[in-house]
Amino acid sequence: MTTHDAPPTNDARTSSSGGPDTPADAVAAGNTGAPLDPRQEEQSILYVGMDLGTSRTAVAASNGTREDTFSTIGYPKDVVSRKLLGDGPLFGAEAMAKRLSLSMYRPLEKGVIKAGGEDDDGNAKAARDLVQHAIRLAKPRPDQLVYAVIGTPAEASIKNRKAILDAAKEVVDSVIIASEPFAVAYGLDILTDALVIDIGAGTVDLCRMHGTMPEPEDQITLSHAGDAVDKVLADLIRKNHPELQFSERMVSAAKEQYATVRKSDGNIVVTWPVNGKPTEVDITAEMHEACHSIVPPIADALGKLVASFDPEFQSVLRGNVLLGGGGSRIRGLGDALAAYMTEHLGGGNVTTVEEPVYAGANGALKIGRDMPAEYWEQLA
């Protein structure tokens, strides 16, 4: 597997120099040749933009393709499974219908993959399959040559993309590992004067976007993303209703429904079993703070971008803020941010994506076909 860094164009928004600390870097694997006639590509490159997520992966292709499906893959459990299901794996909602028969992976942790852990192995391949899925999902031909930009947090380690390129490499022919947040404006066209956030299930990535690539300083990776929304609102319904009997899966079903923090939206009644019984509960309060809960430190890590940036375009940053990702359709989510930001930041603007599930697969999906075409090889 040889590595190159993007080459330098006479357009701000592709690299011009960097290692693999840089936000875009390029693997390609596999004994190259010549260029691609530029007026075969377009027939013999399918172009893949990819948002692997925690919770979702969505992919973007260039024959018009999208499709999203969960980050979650099973494989059945024994032989009676495996004669009900096939010899597997099942993905997505599929996955999940049918959990009790399988044994269940969400192989991305914090938006990379799991590692460090009991089962490595057996994360290492569900990362495989899923990456394997999402293009066949994305309906190349056999005929075709896959380029494929994958999205990762803003700060992934070196170790982290490595393993990323490792489940890609038996599926595409070129990869190009992208910041997230990058990837929202890219797509977007929103390249200088603006702060992006990305807003996942594992991570929230904060990118500062001033006509160049941007620089690990101008990133911050946070971990208070949706899954821990998830867990502040079961702590908070555990602690308050110790009746209830409800699963992780529960929950986050719940918050998929009626995630808001403005208080206008009405009651949210959940009907969940106590004893066995099916029984209606008001979750109003708890589904508020729990929401509510990752405004402060996105609004923490917002301050802290403005503030080393230079003072003449601080206010500039502060009034341009792009929020993305599934975690942006939090309903009231981007004024509560503008307002926590004017009460402690001195002011701000926070305007939300229209297509947040797809934001960064399409953003992804632009930079490669925006890539030189000397830079795609050809591999044989």
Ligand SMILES: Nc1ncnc2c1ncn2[C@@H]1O[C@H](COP(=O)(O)OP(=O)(O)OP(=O)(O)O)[C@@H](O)[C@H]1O
The other form holds:
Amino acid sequence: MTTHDAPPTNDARTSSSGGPDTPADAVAAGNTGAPLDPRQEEQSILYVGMDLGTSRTAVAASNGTREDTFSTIGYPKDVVSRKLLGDGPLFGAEAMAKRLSLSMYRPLEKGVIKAGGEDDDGNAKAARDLVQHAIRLAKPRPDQLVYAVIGTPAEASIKNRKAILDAAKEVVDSVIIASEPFAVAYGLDILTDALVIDIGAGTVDLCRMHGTMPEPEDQITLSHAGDAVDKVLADLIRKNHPELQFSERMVSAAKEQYATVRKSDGNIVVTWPVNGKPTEVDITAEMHEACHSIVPPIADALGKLVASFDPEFQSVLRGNVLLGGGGSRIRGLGDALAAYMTEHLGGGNVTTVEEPVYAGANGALKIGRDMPAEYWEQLA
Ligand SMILES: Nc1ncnc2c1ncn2[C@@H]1O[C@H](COP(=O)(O)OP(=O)(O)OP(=O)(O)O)[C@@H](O)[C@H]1O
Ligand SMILES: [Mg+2]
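Let's see the other form, the form predicted together with this ligand, since the form predicted on its own is already up.
Now the full complex is given, and it begins with the chain already shown.
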């Protein structure tokens, strides 16, 4: 398996002058505004790349900070929990640990801020609090402006863009919204001849890179992602072992520990209660089937992006497929995708990024440092 390291963000500024056919240069070609003096800009502006994810939010900032948190927020439920925990909110792992005393929110679903459901106001507030928390994690100085590039699913709607801007406006001065797989590719300096796939919790985002800013037809968003794998796994286990007692959280923890599509990885055994008694149960077959369920939709979407591309370059694209996001950690996934592509698309070569947690945030930061002034949307 080949891997790519995310480049250090310190040289991000110099990389924008790399080649004439980079997306940054394609964009900068239309730039009529005078660029800021880099040093002056550095002191007064904190650039933040944010991967605002369904399950986890990561930030990478121009002051060198790298932080991530689960995208989960808890508000104390009543007077007793406030006495115990303070006014809150609590975030990430801490919120999850104290969840019995908290009203819990996971404000993103399928990669976008939840809307049109039961508790829109609660989710909008939780999204705002999550973005504020993520910006705090980036440690801006009080005198600094915050310029944030926020990653969203490839096919983000105008409504979702607006929801993100609303969530960000109290703590961010200027913003660019970028597609997640594009941010991953940009961070790795892979700007052409590649297909990038970001496998998250809520969405799988595919993006075709061909030396310019990707257009809508270069991108596909699928909703069968990590959360959906958890659901398939839970349903299979429930069907095959009706006596087992387990929660959604136990299923995702088991997946994150054992996820594989390789038969050679050995048996997967969990110890979960049956009638209150811890009992060993083999869930190997269920794990393989659940993890494999994401292969055909991804391969089909890949096929579409390849088939609709210039015929002379199709094999180059097929041969350079890059996997990122937490879901890319399913063992053997790259090989399974390559095998499926060989069978159905006449060949394929798949590699996995080395640092899936920060690949999106690193790329978003790099976009922020490279983009000229007129690409920023002023919020404050
Ligand atoms: N070791 C692992 N094996 C398999 N899956 C994993 C592993 N670690 C994390 N995941 C899964 O990866 C997903 C989270 O990935 P990531 O953090 O990239 O998503 P996200 O950015 O929060 O979601 P989205 O991009 O859809 O908004 C979850 O479904 C999680 O269960
Ligand atoms: Mg993501």
